[in-house]
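One chain comes next, on its own, written as structure tokens: the form predicted alone.
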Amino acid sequence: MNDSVRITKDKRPRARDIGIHIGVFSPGKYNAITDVKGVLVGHCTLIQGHGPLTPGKGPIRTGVTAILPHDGNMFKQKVPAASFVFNGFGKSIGLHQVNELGNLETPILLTNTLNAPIVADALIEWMMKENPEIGIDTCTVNPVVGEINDGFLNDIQGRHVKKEHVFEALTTAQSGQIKEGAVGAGTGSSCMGWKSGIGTSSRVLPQDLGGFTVGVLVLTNFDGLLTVNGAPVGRKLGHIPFKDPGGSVMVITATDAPLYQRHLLRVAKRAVLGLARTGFYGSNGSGDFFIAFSTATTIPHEPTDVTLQGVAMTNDALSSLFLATVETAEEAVINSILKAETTVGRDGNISEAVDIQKLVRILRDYSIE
């Protein structure tokens, strides 16, 4: 491992940029959720003002972030899924019914705790727009919404995320390469005493084990001792914030895998295990949520028969979907600290940006590669 890394201001690097390769799985092309062919990811940043905390109007950082597991009508064509929750404390909407019914029907959007209604309710407007039908010739639609506290350095009580926000992050949402770091719903978070904010990771399972893909995004706010690749990067810098009241994490699982509720709730619970390997614990206040979904087939709103036909991965081969679902989890995390840089928030508060020369200095002494 090269401890000498070259970081510019406008890019910083991610785990496999300076030698940090996590599990035995291949990443995918982009090494993002959007290997999961058809997902797609789009963010809305809000940053705006300095200095003393003025509730209603700021400073402001915070911010939208939109997956939608295909470009097509999700309501029409819903898709597998499920959620866990790892600890209760936090308010995001609409996990409830994808667990009864096993489908999500629309996009997922993360931003802010008390954000969380304003944006639900553009949701629901986006879809209503969307198919006009809702809630008068058929049934309501169940909007998900994840959230995260940013009001250490965001004026949270100003609910800044409004309508136009949560819809230029739909209409922006795009595959391939995404944003990490201090963007979208990322903008205020932080991470076992780090900035951080949103990160991805992949893994293409070998064919003889399916050939199938798994990616993670990641809304990172957690409290932990950060532990990078097996090396106690958080003890060694000193950076030991159990004292903090809590924080939260919204994790999003992708895959084209054939699966259904059962086999997905199996997987969104193995994501926990990729976090604990960071140094997540799950404290008292920290509101730690997984969802994941299948693009392998869709579930028409309107079914033309009473049964639904498909197929799905056994049991028995589930395992190294486990394995590539826990170690994208890892990496992603590690990119959300990685990608994220300094940054100053309400009444003078402070993030910081890990130390990459030093983050590499550690790793070296551990010979972790």
The other form holds:
4 protein chains.
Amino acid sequence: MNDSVRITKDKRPRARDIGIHIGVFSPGKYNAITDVKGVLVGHCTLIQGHGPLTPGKGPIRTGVTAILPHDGNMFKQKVPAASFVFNGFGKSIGLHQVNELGNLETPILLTNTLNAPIVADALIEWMMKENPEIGIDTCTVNPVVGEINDGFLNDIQGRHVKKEHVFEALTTAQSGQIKEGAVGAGTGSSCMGWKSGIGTSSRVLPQDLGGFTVGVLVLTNFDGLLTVNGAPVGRKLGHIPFKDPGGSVMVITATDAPLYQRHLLRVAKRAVLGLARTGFYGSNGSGDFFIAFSTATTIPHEPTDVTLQGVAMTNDALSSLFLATVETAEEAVINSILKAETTVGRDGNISEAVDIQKLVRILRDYSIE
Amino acid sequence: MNDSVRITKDKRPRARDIGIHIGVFSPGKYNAITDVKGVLVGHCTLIQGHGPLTPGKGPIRTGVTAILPHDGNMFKQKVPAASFVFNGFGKSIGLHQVNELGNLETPILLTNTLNAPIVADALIEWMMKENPEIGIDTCTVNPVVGEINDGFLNDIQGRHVKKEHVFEALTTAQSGQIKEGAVGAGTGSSCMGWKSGIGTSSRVLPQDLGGFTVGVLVLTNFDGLLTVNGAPVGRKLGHIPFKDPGGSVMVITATDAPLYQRHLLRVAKRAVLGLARTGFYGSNGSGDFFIAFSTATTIPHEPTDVTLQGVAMTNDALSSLFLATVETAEEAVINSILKAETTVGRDGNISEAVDIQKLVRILRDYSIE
Amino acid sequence: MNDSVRITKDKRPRARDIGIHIGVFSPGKYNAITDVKGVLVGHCTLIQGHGPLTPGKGPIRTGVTAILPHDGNMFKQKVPAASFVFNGFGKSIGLHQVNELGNLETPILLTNTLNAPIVADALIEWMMKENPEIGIDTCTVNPVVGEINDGFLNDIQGRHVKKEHVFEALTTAQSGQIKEGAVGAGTGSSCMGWKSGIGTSSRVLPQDLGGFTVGVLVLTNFDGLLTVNGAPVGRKLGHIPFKDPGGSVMVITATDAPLYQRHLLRVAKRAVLGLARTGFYGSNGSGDFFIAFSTATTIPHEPTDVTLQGVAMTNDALSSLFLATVETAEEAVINSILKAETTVGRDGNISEAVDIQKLVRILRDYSIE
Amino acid sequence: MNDSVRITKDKRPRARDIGIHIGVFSPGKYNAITDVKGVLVGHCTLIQGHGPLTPGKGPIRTGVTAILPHDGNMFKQKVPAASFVFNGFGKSIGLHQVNELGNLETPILLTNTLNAPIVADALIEWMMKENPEIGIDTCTVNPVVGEINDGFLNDIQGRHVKKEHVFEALTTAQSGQIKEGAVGAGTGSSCMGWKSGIGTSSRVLPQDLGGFTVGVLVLTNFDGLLTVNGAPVGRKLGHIPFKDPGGSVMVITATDAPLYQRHLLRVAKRAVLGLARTGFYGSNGSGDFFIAFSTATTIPHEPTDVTLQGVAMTNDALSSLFLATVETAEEAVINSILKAETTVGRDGNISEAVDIQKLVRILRDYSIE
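Could you please show the structure of the form predicted together with another copy of the chain, as a counterpart to the form predicted alone just displayed?
Full complex below, order starting with the chain above.
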């Protein structure tokens, strides 16, 4: 494994490092989904081989990313959750049950499209180790897996993400700063004509609006005309849509605000508005899936009563959380592109990193800050 | 008004009066939606004129039925609610907001299809009288109105249900026993080849399953092959589908179980299974709309905090409530047909009441109890 | 009527008049929804009275806007259509049936929230005049009405839009240039802190992408931070969200591309992305409803066979139509604000037009074109 | 493999063999989903070991069932399809894309819950063998897999269905008569207190209603009170609900009627009504998923034009197809129980076949035919 894991050198800047300030609210300490207390993120990055594609062999440019709502037993202590599908041309697994039961009972895993089932199977195994009663003395478990098509760079037919890679992403998941760009499930992705990958951001609401934190993690692989805080970077640099079929985006929104499934569905939906501001237009080939969860409470697997106490934000109070979600999602997308390094994949296919100097110059021309 | 309101003589039996016992749970005191404490039901029945149709004049065979979750100010004290659309070929009003905000802020009114807007407008007026700040110092109000097409008997183009009829249904709404059959919004409806109308039923769960009450009120106007607790009454009596286009059914489920919108959506859905057991097959022309609400709590219009405490049944505990909803809906449909008297409408069109003697004979042949 | 209808003087510019060029595709001749051949738009604008609000009397700042897919009999010749609800906190009427049957059988009317039922009733009457068999020899009709809350300026409780105003909007509907801004249903609306109203735009796809035309008409009344082709106009001019509760937006997308309901649902959804680029964030109080229809074919009310021939774009070909829809919706929103003149309403409430000079200066600062 | 495949002896009757005639339409030649021309069904049944459960080892009582819309290359020649989720407490894979794109591009596979990902992965491999360009020169593929929880009899943690079993089900799929009961994915299922499994049925519409064929295949594992053509068999034999958590049902509806996704969604929904008539009540633990497809046309993977010609039934004509779907689904459920033999599984758990003699006696008591 070790030889296939790339350690990103983190030389490329995030949006705020080069003076891009998106939105009106302030980010949390790490400006990351992990600013939502308890949330952990882990990656396993697979890079191996060069040159012509030999399906099943390589070159490999892929990986898996794990988002854990908390570090406890997710099956025993589920979290309120919801899912929203903007464009169903994708292969995400497990979203029906999230909406029906209103909860998430596993970490969320992201990977490449054809690997989604193997990753789901690995997640089932992980959950059974921790909960040996699954399928025997209690019901089964609902693995939640999202995906993007990284076949432009990666030997996607090879389904190279195996059980051990999933376990590595899960066991190495951390709070605090998160690796972004071409890591984990984002190793082989491209977005609006540039190399992209994992991006994240967060916002903390003012106390009089509830003081809650919202964090977004995106895995970007969609078509569009890159727009950075309003500046038409894509058009200026000649990156035009309709070149790449395929695409897709996964958006995970976490918050410590107390919310039920109905509220979380509304939050999950708002993230698509943030994407739109970066150039996303929901191309046919883009499977666009959104998951939101709350860490404010946990739901026991085996309740001791027929009813359960709860608490949730009122409808009226949600507007500020919605706006925060929109701008957090926007910034997460920009980070996913800024942080990603040029990657050469199968058959010498190149996904180039956006040129930071040129981008800064365009931003300056447009007075964007 | 008085001359146009028919006092049903209640000579026809309900299902249990002739030994039909549907399902495994026991009904409440009145075997009606009003067994859910606080729920009120009111009808205004319009019957006027005979003979050839003069569009806009008559004959009139229609009405309005009001279901009130409680007798307080519904705008100030909303109730948790959800809506489900099985077949969207219908003109119900107000259902989007019920699901988005998870609540109901007006009584539910049922009427004929072309009258739905006028009835909604009357409901707005009713709500504004009670809450003069609507649209001025606070937001607007979401009137919820369901409908069926009674044009076979009624001068439906005439939209004869006026504001005063709506107000009458609202002000005369009562708890306890409910008029069923050809009354209120059911005055002109037909179901599976027979006269039908309003029907209701209820179930009380055993204490170890939570002890909650569920009540259903239906307005039946759909196509199908009447089946009574398993007996093929429609086939035996030669009432075959596809004769009547149009159709539709409205199903209102009330419960005192503590539930949020997500749970109530699941409850609302189950009622369609009860309909299926009576012969319902969801014909193209049948707009099939389901609303469920809970009386366990109220939601203030202007919360004093950004969060609100709640309580709801666990997912696991819902199964018994689901089964109770299915059998309550089934019995409500049967009651809506049994109680309805033969009605002659426009152009001499006749919707015949099912013959109780023949029906009982068939049930006996099939040993149905 | 005449004294209450305002003739907009059309002195204010549209986006392109002041050098704002949104997106990559070219608009049609009128840069309006009417560039889709056959589509007609009509307004009836109601302005009456000044000073303190007397509920039911005025002041009146409201109206109705009609969008007709063709000038024939819509009931007899329906058009393929779909609806999408982004935020269901609204009172639109008729959307369920559009999705279930995949068609639109009336013009679409827009008005104020509390007036929606009366306008729907007027539309029923209009349709019955043209089709006297409705509800007698054939099924009923499904009126489609959208709304926004104009209560900040208008005596919304008064429901001043009457049957004659609806008929006026329908009979005066025209092809070609459309009045925008504070006209028709947009007379009393506000958007992101400024006066707004009706806006429209269109795009024509290049021949190699199908050569189809897409047009959007919006009625804007939502909260957000106005962004004009990327420039943060709202922030620069100090218009911050959360001031106005309520809100809502109606978006009508027309196209001559051959599409079925499934495709049109996808098209309708994309328009929300265009809104996002203008500052829309889907606030709690904003009911956001989207309708899309195709004029490529008509569907007979009474088909002569059990099957019907059709033609539709392939999934792959839709991407360019999606992108065109996004940018058309974005430009329509900007037009709805640019064209709207300052309006003083009930209780002296003022909704100010955006200052064109200041806006142009900001755009110049941001090099936006 | 051979030693683990059970050859069902087919001694148990189907519904019609013992005089049960459900509904009003006539079945096709085989009274099976394969009466829809071109449809193939294959099973691989896994039975191995006895006695105490050793998770990962056995005993094994599971399998996989394949439904192929045609025997060609499904990726190259997709079929129109839709999916409906009644209760999302399940782990079906691939349903989002079916609705978004309106087609099915792989066979449908059914298996046990925890095996769904491995079976999906095998299906990906199967499709790539036939279409080596997947993920390289064209987009990826959307495997469609349904599941039920057979953990009461089967070592479900073991995920014993492997790639070779999937391939066996696919390669041995046949037209004509189908094995029902405890075979394939139904090997370990139970329904309403009895052994169940795979069941099927079909109907042929009269020529004046279009002459189309509809076929249903079910995999039954749900809770309820068994009702056979109206007779309360479950209650009479003391099989009461709420004993078994878990559950679920998969329902596949095929037809040669020309339909688009919107129509097929409506057809898929109707099947739940047939289930309701057998005792299904949608218990919390029952994940209830419905897929419908049409064999009337195929959709090329790479269309040569931006538009595609089509043909579909009119809305009005659908009612008879809906009714046929309801009764076909009802009969398929009954067959799934009648044909299933008593099965002893892990830890000696017994799922007993319904006693045919007793059942016939009850039917006779109830004069059911």
